[in-house]
Structures are given as structure tokens and as C-alpha cells.
Amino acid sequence: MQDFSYIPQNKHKDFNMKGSIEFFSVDEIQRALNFHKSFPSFKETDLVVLNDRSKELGLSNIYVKDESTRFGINSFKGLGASWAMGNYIAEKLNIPIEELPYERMVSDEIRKKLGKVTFASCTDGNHGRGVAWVGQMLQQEVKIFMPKGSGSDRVKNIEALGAEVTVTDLNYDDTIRYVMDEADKNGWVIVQDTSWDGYVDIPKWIMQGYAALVLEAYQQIERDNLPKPTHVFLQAGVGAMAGGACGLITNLLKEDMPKTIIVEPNEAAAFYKSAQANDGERHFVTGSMPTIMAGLACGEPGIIAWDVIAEFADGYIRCPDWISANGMRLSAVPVGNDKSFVSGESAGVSYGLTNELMINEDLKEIKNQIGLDENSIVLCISTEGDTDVKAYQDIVWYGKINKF
């Protein structure tokens, strides 16, 4: 089908490779998860097991990691922001982060040593909300810049956490460049989940923080005596979540790692475009990228994410918006005894794609290339809840954005 396209990545995986993959060792990601656990609002998010829908689709099982309840901010983004901002503070004070759990980090002693720091970031909504939440928790100033077209609910959610919000008339990637200039002029600390030349540490920490949710998922799988996934679908914008997750899975399971597929909207399929070029380089998508998957509307893959994904992912698929909309509706209205959960526009695409690959005869060739059958167990990451309430209701309640 024209709306769908898949590129397999059939290359030898060197599990002893040095470089970016080393950032995502199990020990490093466990350090991040331990830090997260020091926050008073920390709670594991659910691993939803969709036994009944899996049977209907002819799969062994589907697991969905539901990040809508993480830290009470409706997405996974606080995981990356907290680990990055915590590490920045620890390095500035020359104190190991293991000696700076949350309670000590906000103590009078540490705040007096640190002084005031202004953190700045570009966001479509969720990342900025995560940065604003951490800033509020750590009692530091936060300035957030958003691209044109950002939803009013997302702006209000960030402002409610005490951050100063500016909506630009630029797209996401150009807004990042604007933030870079402003931060340089004003001495702000940029907290961004995409890396570029000379800017690596904070994106690396953010990606490690995101990878902690996948480590948590695998620990839940082991604790609940569930069989491990055979496939993982990872949606990508700049690739921070996808790259961190792919890196952790690679280091955790090595030769036994599941088939790992990168999923993108048609309008912003930069990883797909880079894989299609087949020259080892990143290739960008430019323009406005009009997709409902706002968190994935990013045209420039992060350097660290590309380093990992280009070596260890198994394929790239791009798909239309209605796939994510279907995933949102499937999550809200489950079958049988499956649990319902709230999945937002950037979160529903992997589950929606899993469903469509199994029921759509026109996608049989892609399904077979990926290797989905009755023995397959698919892990999806639902990265956000209803972060834009009106958009969520329009799609789930009223059927906006559909296959027909």
C-alpha cells in the first residue's frame, strides 16, 4: 500500500561495538532508574497484557507499557528530564549523583551550593512538560519554547508547572535553533533530547532516562513470569526514546534481542529516509510536517539515536496518521478481559500498526518480512495519555482521522 512502506535492515550486529551503544548498558540504565525511584511521586507504570486482542489477531501476545501515569504528568518525558537535569547539577557540584537522591538535591545545603540555574527547552508539549515538572520539583527556573501550531492544552499544562512558555512561528527543528541562540546569549542550560555536534551529554542522559522505562518493563516481564517479546515497535521523532530503548535492549539481550522496528509518521519519516539513502548518514525531512503525532513531527534524527539505531534496529516503517488514531481507539475500547488505557496521538501508533499488520491483507508482505505470526509477542510503548484533551476526544469519541 502506498501509505505504508517498510525497509528491512539486514546487517551484522556487533555486540562488542564501542561508542554510543555503551551509553545504554544495563548498569547505566539501572542507575537512572534508581534515581527516578528517589522521587516521592515515583511509581511503576503498568505493563498492559492484551491476551484477548492478541488471540483475535493471531499473535501469541501484545504487551503495552502504559506511560500515561508516569509522575502524574501524563507521559514518559519526566524520566529523561529528571536524569539529565539531575546529572547536570551533580556534575556542576562535583558530587556523584548516587549521593544526590531527590531529597538531598532539594535540600538547603545543595540549593545554597548550586544557586539559581535557568533551564531552557524546545518542545511540542510533552518534553517541555517534563522539563517544567523537574524544574518545579528542583525549584529552578524553566523557559519553554514551542513550535507553531502547538495545542493550547499543552501550553497550559506547562504553564501550570511554573514555566515561562513562548510559542514561536517556526517548526520544531527551527525552534531548537532559536533556543540555542537565546540560551547562548542568556547563559541558560539547554535541556534537549536531540544531540548535535558539541551537545551530547544532556541528550545522552535524557535517552538513558527514557531507556529506564524499557528496563522497568523487562523487570516486570521477568517478575510476572511472562515470555519475553519477540518484536518491539518503537516510534521515533528525534529518536531519543527509540534510540535509548534500542540501546538498552541490545545490551540487555544481545544475540537474543527481539526484532526491533522503528515506526514513524509518513510526514516526518527521517529515520526511514536515512535508511533508504543507505549511506550511513542522517537525512532530514524539512517543512511543516503536518501529522497528528506531534511528538514525532521531527525532521532531524539525533546523532546518538542514529548511531545506535543504524547499527541495531531491524527495520523502519512509515505509516499514516489513522494508524495512530486506531491505536488510540483500540486502547480505549479493549476486547474481552483486556484492560483499557489512555493512549495519545504520539503513543498509539505502534499498537495501531501491530493491529493493522495482522488484519490487512494488503500489508501481508510487510507482516511476513517483519515475521509476525502466532508465535510472536509484540512490545509497544504507549508514551503519553490525553495530553491534548480536545484532540483526544475528537479522535476517540468522534472518529476524527480514520481509515475510511
Ligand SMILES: Cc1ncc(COP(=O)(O)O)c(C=O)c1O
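Numbering follows the first chain given and starts at 1. Each form is matched to the other, and the largest set of C-alpha atoms that superpose within 1.5 Å is called the rigid core. Predicted model only: the values in this text are computed from it and were never measured. First, how it differs from the form predicted together with the ligand.
- Relative to the superposed core, Lys112 undergoes a C-alpha shift smaller than 2 Å between these two forms.
- Once both forms are fitted on their rigid core, the CA atom of Ser274 lies less than 2 Å apart between these two forms.
- With a cut-off of 2 Å and the rigid core superposed, Asp174 has a Cα displacement that reaches or exceeds the cut-off between these two forms.
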The other form holds:
Amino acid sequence: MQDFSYIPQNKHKDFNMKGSIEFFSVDEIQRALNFHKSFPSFKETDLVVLNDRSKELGLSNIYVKDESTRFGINSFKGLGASWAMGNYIAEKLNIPIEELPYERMVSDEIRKKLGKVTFASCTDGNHGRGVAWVGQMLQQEVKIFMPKGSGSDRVKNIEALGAEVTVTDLNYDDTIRYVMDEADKNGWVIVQDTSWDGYVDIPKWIMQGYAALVLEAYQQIERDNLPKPTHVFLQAGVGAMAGGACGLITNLLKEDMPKTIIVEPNEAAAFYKSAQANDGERHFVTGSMPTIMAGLACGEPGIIAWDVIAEFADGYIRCPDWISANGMRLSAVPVGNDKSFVSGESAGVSYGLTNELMINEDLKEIKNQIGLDENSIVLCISTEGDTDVKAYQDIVWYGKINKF
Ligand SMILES: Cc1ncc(COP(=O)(O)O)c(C=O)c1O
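Could you please show the structure of the form predicted together with the ligand, as a counterpart to the form predicted on its own just displayed?
Whole complex next, starting from this chain.
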């Protein structure tokens, strides 16, 4: 397999289109952000402005939204789980979520009305930690099911938030089916970021919750009087984050939207594969997906995510693991006065790719197709910190996974 490949998507964008894109209107995402802000541990995450490295690379600038500090759980995932679980409770009680900020949500009045809810999810890490954190915050029961082989650190991090964790002897897809059966039998509420027949509300809310981080980034850009990005790189697993972000950016900027590029590891490039087939349908990657980018190792694009991305993204790129490893190292050890930040295996890929596109002569054609030059400002989302500490140290300290 070629190490890098890019497919442009030169489609006419219909900004009046109805459908999934409407879930990501600026008003909807602002509602999610307002809810997030009601949590006591809410704090804006940094928008890191890499003035010095971008100068060296011949770009106008690079902004990285550093989600490692979000809600103290080392990744962006609490944004989706909180908005989804909050909306579930609001609907169940028939109270508008605007009237249920965090403080009221955990009040005796509301807890009495609601009774006991058990939330369940299948996860291989960050998402489960997000769901467990929200369960702990909202004082509700959470059961997390993890596929066989799930790392013990990840299990411990979720258990530390009070959730009951079961590591099954099944793979990810079979574990989801198992959770669906158990939820059915026991009346649990499933919190999953992919939709299926009859299960769309929670995945949609999760995507809206993720999109809030991009709205926050644009609000920081405006507040700090920074020029707007010309390019946004969005890494995708099932595409809940990328789809939500792309939807929000489309609604926010319409004709002026930046070039939005979907980034995936070679081993799990399902959006890329779907674009390559060019029939408007989703195409899946099957079998094992041996990539360090664990959060991106998903073979099936989400339905809502694909709906949005297939209409409004500008291209799809797949790349090798060492790109993300480089992104992690570049983030940890910056140049000049640029700020250092912790970027994990699924987080470093977009910055690593931006860097490589600018320095690697072999990638010149892709760079030109994407249109990266001295006028470009690239926005990347660093979606996690060192969620697997040992893997992070092996890569950043000891140089595991590199270009040479
Ligand atoms: C750190 C990190 N980044 C990115 C993603 C990709 O998100 P999505 O599956 O919504 O595409 C994940 C998903 O688990 C993740 O954990």
C-alpha cells in the first residue's frame, strides 16, 4: 500500500440543503456549549498558536485545539457524552435542557423525578471514560463493556470514575451486540456514537457535543483577533467528531468555509475508501486494524457523519502511523516560543500531517492539491493527551514508531 494517498472531493456544496446538516446549526451547537459551561469543571481548552513552527514550514499559521485538558479526563469525549446523557434526561422529564443546567440536573428535585437510570456503553477507551465521568457527575449508574484485549490502564481509568467495567471475550462489534441485548433485557440506556435503525438521537447529540469544541475554537479565534483558518484537518474513526465539526463549520461559514480534510490511518481508512468508491455509499474496512491511532481504528463510518462529510468535506487523506507519532513529538518539543502540549496517538495525526506535507518533497503534489502555502492557516484538533501513558512515553521519549 502506498504510504499516503489523497482524494479531493470537488462537489458543489448546497448550503440550503436540509437533512443531517441541520443538526449542526450554530444555534444547536451553542446550546450544547452552554450546557457544557454549566459543569463545575468546565474550562475552555487552549487554542495553541504555533507561530514559530508555521513560519519554519512556510505556512501563515497553525492553530491546535488542545483537548487533553477537557473536563480533566484527558480527551474531548466528555463533550459528547454529557450533551447526550443530559438530553436523554431532559426528554425523559419533558423539561427543556436549557432549564436543566448541571446544578439543577443533580438537585434532589430532579433526581427524585427521574429515578434510577442505568447508562451502558461499549468502548475501547476514551468514550467509555467520557460516559463514566458524566455518570459520576450526574450521579447515575454506568456499565461499560470493553472488547477483549482492552488495556488495563484504560479499564482502571474508567473504574476510577465509579463505572462497572466488564471486559468481554468478544471483539468490538460483537461486544456492541451483546450490550444491545443486555440493555434490552435490563432497561439500560445505551450511549453509543454510531446510529442504527431506530437509534439516532443519542449519536446525533454526541456529535453535537463534539462540535462544541470547534465552536469554542472559532469563538477564541474571534476574541483573540486571529485570522480564520483556511484549512481544517479532522481525524476520523467513526467520524462523530469530524462529522459534527464539518457540519458546524459548514453552517457557521457557508461559502467562506475552510477546506475541510478528513484524515485517517492507512489501516482504517473507511471514509477514504468510501470516497474512492465514489458511489455515495459508505464502504467498510474489515479485519484487524493494526494502527497506534486506537481511537481511529474504526472500519464503519457513522451514517450521520457520512451524510455530512460526503456533502461538505473537501478531501480525504490516509497516512501511516509515524505521522501521528511525529505529531506527538512535535507537540511535546516545540520550536521557538511555541507552547508545548501533550498530544496522544489519535490526536497528533493532523499536526503531524500538516508538518510532513510542508517538508516532504514526495508529498508536493498532495500539498498543492490541498492548496497549502504561505497564506494558509491550518486548524488541527488534538483530541487526547497521554491516555495510554506507556504508549505515549515509548513514542515521545524513546522514539518508537518513526519515519526512518
Ligand atoms: C482521541 C480520539 N480522537 C479521535 C477519535 C475519533 O472520533 P470519531 O470516532 O468520532 O471519529 C477518537 C474516538 O474514539 C478518539 O478517542
